[in-house]
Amino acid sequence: MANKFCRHLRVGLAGGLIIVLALVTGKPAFAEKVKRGATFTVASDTEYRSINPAIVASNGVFFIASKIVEPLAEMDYETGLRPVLATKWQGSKDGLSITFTLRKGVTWHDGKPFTSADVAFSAMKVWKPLQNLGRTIFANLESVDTPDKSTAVFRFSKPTPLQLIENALPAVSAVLPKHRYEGTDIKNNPLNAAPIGTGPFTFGEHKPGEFYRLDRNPNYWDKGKPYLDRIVYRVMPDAGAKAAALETGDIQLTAFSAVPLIEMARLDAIKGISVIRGGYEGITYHIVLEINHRRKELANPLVRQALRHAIDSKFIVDVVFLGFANASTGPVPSTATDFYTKDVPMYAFDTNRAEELLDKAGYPRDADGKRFSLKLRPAPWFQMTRDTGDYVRQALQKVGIDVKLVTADPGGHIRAVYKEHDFDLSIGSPVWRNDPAISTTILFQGGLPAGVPFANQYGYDDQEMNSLIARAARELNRNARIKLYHDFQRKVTEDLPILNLVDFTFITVARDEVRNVSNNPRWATSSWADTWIDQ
């Protein structure tokens, strides 16, 4: 259709590799010219407590406050990484060193100036001790030196690659006032239900149940941006109230697969209306089933390859997310082409293959054709979720396991998976962000803190596997640290900790007079300074 966007993709992540998408609606978007002003409005599903992503970094709250409060860098397609707070970094060689060169002329919404004090102060009170992923990455950050205003020098008590931190900086550096927080209950500092940054937009009003609003900041540091006058997102968790509003124009944009999938076609159809699959590289999701290594069958390796075996991971691309997802081959998606392999060993879907590894591992069919039972949670996040947990209890009893779905709330589910361990199966949805040592290798490493929602709580603790986890998070040269992460892979693969299904990112649903949509792979996340309105 010659009104529809046209996607062109070639995926990279940051940190060296260089990506490249051409989104057009019908003619190039540098032939167009940006029109100022206009509201776009869009849906969000839920409201949150706390929108500060410098304390809660996900993607929920970035989708909101990303456009308030600014981190160091951003994910870009032609360049990896983009510098916004800070416009240019070095490593030292030793790797305990890292210097920032931070943007003069930026100022808070309040009008007081941005400093290289404000990073200090976020970094050492905040995303090391506080934030969700800062408490990982940063856990090694001694101090921040700042000598002068627009210089941060970050200092590590232990070597750090420089390419972990970077590839960390989108996700974790988002930058608060020091003016505003220092002497504060931070976690419970009002600013976090209406954020002060250095944004695009400043933070506006938000209605419960209806509605938060924000408004153009007239003294951005990137003079001329943003182009739009106000963002309004809309609070509507039905995903069927979002499909009508899209046809009638009430929204504009929808974000994060918030339609129902079996609606996308119907939508992209509609004239006006175009369904942007690109933009979504730097949030890749899996789905992973995991295993409590406490319950003595599935200690068995050989009972979690017949598991593999028996799970077949394009019916769950096919008919669960209807095409809108990829078979996996292990824990790093192939999207993320800096460390990827797929020289790892693979399972193909076999239930011959996998009654045979039963039968070997000692668990044969009794007179009722079961070899054993097992509880399986579904995570409630999302209906891919819940489905993907319905197919894998048909497909195990296939083979002779018997299975019982067990459900739950949010709450519930983590505290019976995490923190309880009372599960036998689990179907979870862990994030990829860009780099192993952000959110991945915790679900692998062994002798964690009992309880860490989000990470390896399956009893599974092998030597082997948390030396490589070691040895790649202080490696300073790139390709060895590659390297590493391969073999990371593969010892993965080998041992199925947890079974890795399939990867996804999300959707997105606009209607054509928004443009700039989708154009670096973190756009639902990032500012939208330059996104604008065909009016």
Contents of the next structure:
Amino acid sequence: MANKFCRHLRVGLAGGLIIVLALVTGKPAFAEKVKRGATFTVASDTEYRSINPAIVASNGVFFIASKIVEPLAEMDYETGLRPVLATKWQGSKDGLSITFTLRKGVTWHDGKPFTSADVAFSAMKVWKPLQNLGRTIFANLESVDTPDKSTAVFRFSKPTPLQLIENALPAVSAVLPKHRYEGTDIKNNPLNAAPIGTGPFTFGEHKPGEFYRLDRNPNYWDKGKPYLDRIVYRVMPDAGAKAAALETGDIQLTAFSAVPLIEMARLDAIKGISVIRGGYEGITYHIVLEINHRRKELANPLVRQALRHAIDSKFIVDVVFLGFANASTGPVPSTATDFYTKDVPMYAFDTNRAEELLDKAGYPRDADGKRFSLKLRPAPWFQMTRDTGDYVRQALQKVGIDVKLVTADPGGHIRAVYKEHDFDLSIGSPVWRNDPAISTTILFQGGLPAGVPFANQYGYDDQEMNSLIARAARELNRNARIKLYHDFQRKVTEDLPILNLVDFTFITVARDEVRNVSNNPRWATSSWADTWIDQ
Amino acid sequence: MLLRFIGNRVWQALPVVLIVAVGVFFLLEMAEGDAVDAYFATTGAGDAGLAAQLREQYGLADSIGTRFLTYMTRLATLDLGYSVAFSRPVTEVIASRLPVTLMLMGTSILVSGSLGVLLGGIASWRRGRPTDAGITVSALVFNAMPGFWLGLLGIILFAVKLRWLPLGGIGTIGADLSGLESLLDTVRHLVLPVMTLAITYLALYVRLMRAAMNEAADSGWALAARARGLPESKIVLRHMARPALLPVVTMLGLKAGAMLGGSVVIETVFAIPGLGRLSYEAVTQRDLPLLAAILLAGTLVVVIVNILIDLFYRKLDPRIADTTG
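Since the structure above is the form predicted on its own, I would like to see how the form predicted together with its partner chain looks, so please show that one next.
Complete assembly follows, chain above in first position.
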């Protein structure tokens, strides 16, 4: 895990030396004296229907809610997984139960004690039936026993790898107070807009269209923390205005690449502002070319190989991402050191090879130089997905494939691609969430009903692939499981059901007075208990 | 008489409201994707069961006919319903945004109108001279600039470089001001957006006023007034400016509606929580109850503004009262 530290490419010029020393020793080179009591103002893009992270496990919700509601464990550069509300966990040999020992002396923001009953309630009544990710991860969770106030035993109906649950914990295990939710309509509980948790900050105020304010929790279990008095999320929809606000100091940080990449170099050159690349390894995004196998041309493996040869990932990295991305080799990003293998078939950028394959597949150029025509839908939510769409269109036209771009807004795109299958190609951006079984294998698994978003709606259904995914899902042995996922990566890159083009993590832009930025792999969506401002 | 006039106007507005309401429903229905699809786009994961569950919860599971009936009965009983995107009653969402938009729109209409009248008057008075050319040309140049660009330029100059004005929002967050201080704070926040909106619309009023003043200057009544030996100031203000205001006021009324929509961009650039941005969010989130309510609120505002303008006409030109009574 320590090598992930290397990804802090730049934390201010002055900080450089400290970081180098920190790399060597694994500890801060010298402890700067923490200054308490500041208000930390950050930019927020949009507002959410609900900021209950136990129901909506999404980065946008976590950005705000992870400071209020805590998970059982959080990602960490040094240890991989750091205890939060759970201090210890142990899986049984048969993979049918996991025992969590819970932290003692934790209280909810309303003063009531936190106990195993809260964990049992959250797991059975919220994560499993209601949560977007939990509905899959905890599908086999049968019951949660609470032998005493600080022990929760998760019982599964089928063997469940501990490794999967561990990797999922940071995102899926936000614990809600049972005494405030029991007997209410959980989905419509007013607390979903003003959560109560055990976290370092309490919910203060939400002024729609203006800001969210979180206040310091004076009774936080990690004594002495948090260092900040207040966090303010200013709702700023315009990217240009966000960059200006960083310059004036009206906001001190933007996360999730909220400032356009093209502005990064300019902002980085300003004294007092730094562009920081680390802190998102736990939420790596892929840019993929989604392929509709219902088109007969695209069902042909030779054509898909030709597409892979025709698209230059390096060009996407350099031009669309201005270097802030990595060319992908397969469905697992290279930052996921546990699971990644580079021992897979590679497809070099080679337009001649692409043309040969297309000819061989039986689609020669016609009199106009065209082979066939495809409809490409780039996902509209990132500038980078739209730009990649433009590039892919040009790249495929070079090898004789005519491409028509069709765009829609987010709701329209989801409906067209994942429900109505009204696409030939689409630029998508699935998320890598630390374990292939959370949101990666679902992109390749056959037999899903129409209407499941960010999943295999591609008409690809391969027996061998399905059985590989199923075997890995119940493999309890860590190394055997990892080996199966290596096979999975090879199978994906042989079949190319969809094309993994590049992987990227977001970028934070922060003013230098903000300390302890990007110090864990899910920093923007973590608790910020140790963040402080040198003012 | 006045009450009857207002009553008539409200009756006339009803079909407009009806058309808007039906239009909103079918336009959103025609758009690809519904509120659940839009929701999945923000959460990044979901499954078929969850989709069915949410469609049930949002009332999207019924047939289009049933949904249309529910929607229309609700509107008829003035029950605006529950916003899907904001998870709170629509009335609450709108009530928090409407004052901000009214303030922004009202002040910018007033500023652009009065500046336009003043500059147009001056331009006409100095007809054919450099002042005239200067005013008309610069008003046109500002009119040709896109609002968001002008807004960003304003931010860079006045908020980033000079640091005279705040760069967005409608008030200092967490400042806890009271009375006069809070008023001044709001004014400081509104200067840039109001001026941006006002300047982009200025050209229209300058041109209208200038043309109307020119016409008035060449008219028989101005000549007659001059022949009667009235002082020049009185001729300009009472005999020329007053009739010349009529087309300007008409245009102000027409523009009230456009400004409500045109402020989406300005609200976004300046992070102002107004109706423009709200309607944008309502469309992308496929939030039918919210969008319908916003458009109805917008229609209502335009109707009210036009009633006010009609009343103002009667003041400017008493002859109008006899014909529109």
